[in-house]
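Encoded as structure tokens, the following chain is the form predicted alone, with no partner shown.
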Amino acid sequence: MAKESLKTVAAMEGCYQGFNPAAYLQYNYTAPRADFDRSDSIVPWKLSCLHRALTEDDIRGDVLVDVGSGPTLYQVMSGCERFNRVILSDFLEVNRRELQSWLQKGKSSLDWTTYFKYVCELEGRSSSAWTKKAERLRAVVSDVLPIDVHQSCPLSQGTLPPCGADCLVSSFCLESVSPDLTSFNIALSNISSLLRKGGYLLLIGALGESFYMGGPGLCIPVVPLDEAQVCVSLRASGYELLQLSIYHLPTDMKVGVDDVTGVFFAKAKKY
């Protein structure tokens, strides 16, 4: 990476700085965001993305990677149905502790009981089976690493399989963390290569979003992307596109901490 780029994403590393997992799971995963009551909300679309994704091709495996988890459990609740290992990671330190605290001590900043619930019901079992998902989360999480996308080997050498995983989630991590389009799909191309080939990729990112708030006070930039940039994107990084679904938020999910217009769900499959 030229010295420019790397002084640019230096600076977008010092945007984190200060950044509250609470705050933001408040801003983002709590209603109106977060209502599994109403059809049009945010969270339940994705979640139902997520499980779709899985069980339409039946994708399972050994190694299962969340790219940049944040302080978030949400996406990795279908999958660790299906994997045997699932690795978490992020760049902050604050987000791991976040994840370690839920996953060692069952404590953390947003009761997830009602995802679990919700996602017991979209694989057609009671929501009083919570507790056994959240049992087999908690069992097949093997580790939860320090990520840099930046790098050319975000992870620790000897973290994977020589071959690499077998399926990859990333949400709203790799625009949020690069100062332009160019860092974005050098992101995108280096953690590709945690994936084996053939393997799945299941994307979820803004779109049209420029900044987000990582806590009070706290603004971080953000790539604006198009539903055809994340075509191109994800083509010049050596994957086939099997699937773009597009969410519009409605006003009343525009709560002001953010100016996304729109997100996208996006499965492929590395060549």
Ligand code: SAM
Given for the second form:
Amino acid sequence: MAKESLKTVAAMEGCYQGFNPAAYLQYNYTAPRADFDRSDSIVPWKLSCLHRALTEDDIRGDVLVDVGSGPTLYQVMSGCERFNRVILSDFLEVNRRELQSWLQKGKSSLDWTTYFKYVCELEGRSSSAWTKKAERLRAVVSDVLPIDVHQSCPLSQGTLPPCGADCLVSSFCLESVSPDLTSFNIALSNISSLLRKGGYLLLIGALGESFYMGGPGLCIPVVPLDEAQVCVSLRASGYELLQLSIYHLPTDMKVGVDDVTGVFFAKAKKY
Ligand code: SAM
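Based on the form predicted alone presented above, generate the structure block for the form predicted together with S-adenosylmethionine.
The next block holds the full complex; its first chain is the one shown before.
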């Protein structure tokens, strides 16, 4: 990587030092963005995309890796039923601690109950099955690991089977941790090295976003992406794009914690 690029990756790393998991959860994972009574709310849309993507091709396997989990669990609530082992990962210890706290003690800065109930309903189960789903998630998460998507080997060696994971999920990570598009594309290639040939990538990300708040007063720069660029980047990283869905933000979802205009959901298969 060029020296200049390295400097800016280091600057991004610096931005994350003040990241506040509880504030981030409050900004993005409560109403109106997580309003389960509204069909146009962001979180129900994301959960439905994940559910559909996994069920329509009956995607299953041994290992699922979630790249850049942050302090959130929603992105693996469907996948935990379909894989024997789920690995969560984040660059920051403060986020890994937040996840471990829920896994080990059931404690979290956010109550995930309504999320579990919603995914149970998507799966055709009664919402009262949510405790079983929470148990299942706790049982299949084998590790919460440090990860750096800017490294050619983002996870420490030997973590995954030699052929790689069967499925990768990553939500709002690559564009939020990269200083520019070149770095975003390199990060996408780096995480692809974790996936086996023929494995699936479920990538969720922000469109048209230039910043988001990682806590009070902490403005984190984001690479603004558009739909066409997402397609180009995925193909250049060796993926067949199977599905691209776009969510346009209703005005009242613009709550002042970022300048995102939309969200993409991509399902892609590694050649
Ligand atoms: N996946 C979560 C979600 O859907 O809300 C969190 C996304 S948050 C916008 C970006 C995450 O990337 C943060 O949790 C941050 O700690 C993590 N991160 C920062 N630098 C990273 C890096 N170099 N490699 C991997 N993850 C990184």
